[in-house]
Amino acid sequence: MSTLDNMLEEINKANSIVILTHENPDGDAVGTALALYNALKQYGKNPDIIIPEYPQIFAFLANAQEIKKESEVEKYDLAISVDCSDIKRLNGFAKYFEDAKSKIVIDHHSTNTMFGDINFVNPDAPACAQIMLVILEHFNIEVTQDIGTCILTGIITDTGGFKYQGVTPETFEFVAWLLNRGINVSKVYRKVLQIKTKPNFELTRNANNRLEFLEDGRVAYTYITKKDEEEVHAQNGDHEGIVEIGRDVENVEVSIFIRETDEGCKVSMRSNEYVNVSDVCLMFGGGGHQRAAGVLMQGSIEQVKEKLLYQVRGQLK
């Protein structure tokens, strides 16, 4: 029996199912989780989906209003984690996963710790949503327009609109397949990558004004503070995309963006050609992909900046 057959068997057996994803979820996390949620409802199950906070730009996805901040269920029969490399990244809601009778992990991070009873991990996939499409096809669950839009949101956001190196010919085959089923690629692209909230615009302007070029222009660095976010009445997700500002500048290899929060400094890192930013973030307890990673660090913005720069210098050519 294949891994996917085992997965379907667990889904069939379960009376109560919960879907989880990583903290500070992006479009791939939210899109994949909602694709699975909608698919399982269509399949006849009644799962819960728990994401305490997510960017409101994804509120247009089908049944996003049914996302829960927490649950009163003490123990689920089955917990499914999507787009999460490590149980620690499930953060405060890891208990739902740990306490479940059976645990499934669906992911595409090369750093995945295989923390489920069943692990379906493909690091070659540029987005977890791409894996979800394969799974639903195997389960013979119809990919409706609602489900397809969720999947496309994950693919578009995690590939940066098909511009990142992880994009494969298969990715475009999947997108063509979705197009043939009436999924509006241009509409989804505009909603998740082009339209910006006013707070996001204001925060981006602040970050632009603070942008520094270090290490002979090979490192771009910027930050925003809690005060910045308070002044523009920022909501969850209004900082998205700021890290890309530095990466898009000529000759920059690494872009570092630090966001000051009540929990500490949340770091987003991107690279262009050769620096493995996941390795840098792993040193401080974070992780991600070779060209896109993040970590939560303690200390002042300046202290965190210097720690990161010290590690990045060792990888620059």
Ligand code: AMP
Contents of the next structure:
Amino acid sequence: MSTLDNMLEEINKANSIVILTHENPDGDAVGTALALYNALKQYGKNPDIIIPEYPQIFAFLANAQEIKKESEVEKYDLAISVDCSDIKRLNGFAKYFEDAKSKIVIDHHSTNTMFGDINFVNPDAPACAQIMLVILEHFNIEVTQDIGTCILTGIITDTGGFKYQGVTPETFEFVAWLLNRGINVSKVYRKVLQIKTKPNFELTRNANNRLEFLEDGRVAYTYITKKDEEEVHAQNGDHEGIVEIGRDVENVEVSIFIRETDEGCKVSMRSNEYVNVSDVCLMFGGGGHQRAAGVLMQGSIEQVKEKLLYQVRGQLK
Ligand code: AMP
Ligand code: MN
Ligand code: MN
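Output block for the form predicted in complex with the ligand, input the form predicted on its own:
Now the complete complex, all chains and molecules, led by this one.
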């Protein structure tokens, strides 16, 4: 029996199902989780979806209002984690996963630790949402406009609008298919990728002013502090996109963005051609993809910057 057949058998058997994703969820996390939630409901199941906090730009997705912050259920029959590489990144809600009788992991991070009983992980997929599409097709669950929009949200956000490496022919075939069904791709694109919140705009302005070019212009570096976020009343997700700015300047290979939080310094790294930023983040306990990775580190912004630069320097050509 294939992995997907095993997965469907677990779903069929389960009376209670919970869907989870990584902390600080992005469009792929929320989109894939809601696609699965809506699909399982259509299939006749009554799952829970638990995401304590998510960016409000995704609140228009079908049944986003049913997302729970927590649950009273002590032990689910089945827990399904999407777009999450590591049980640590399920953070405070990892307990729902750990306590579940059966555990499924669906993901596309090359650093996935295979923390489920059933793991369906494809690092070649540009977004976890694209894997979800394959799964739903295998399960013969109809991809309605609502589900299609959730999946499209994941693909658009994780590919930076179809422009990152990793975009496959299937990505465009799927978008063509959506267009044929009358889904307004351009409207979704604008909603999930282009429109900025006011705090995001202000934080970006700040980060731009501070941006430094190091190592002969091959590294771009910037940061924002807790105070910056308080001043603009930033909400979950309002720092998104800042790390991309430095990467898009000519000759830059690596962009480093540090965000000061109550838990420590959240690092985002991006590269263009050859530096494997996932390896750098992995060294400090994080992970991600070759060209986009992250890690949570302790210490001051300045200390974290120096530790990262030391590792990056060794990889620069
Ligand atoms: P971000 O910079 O937060 O957009 O993350 C870039 C990529 O790295 C995403 O695919 C994240 O899922 C992944 N990532 C970020 N932080 C971590 C972490 N602490 N551990 C593992 N993967 C991470
Ligand atoms: Mn994600
Ligand atoms: Mn993803």
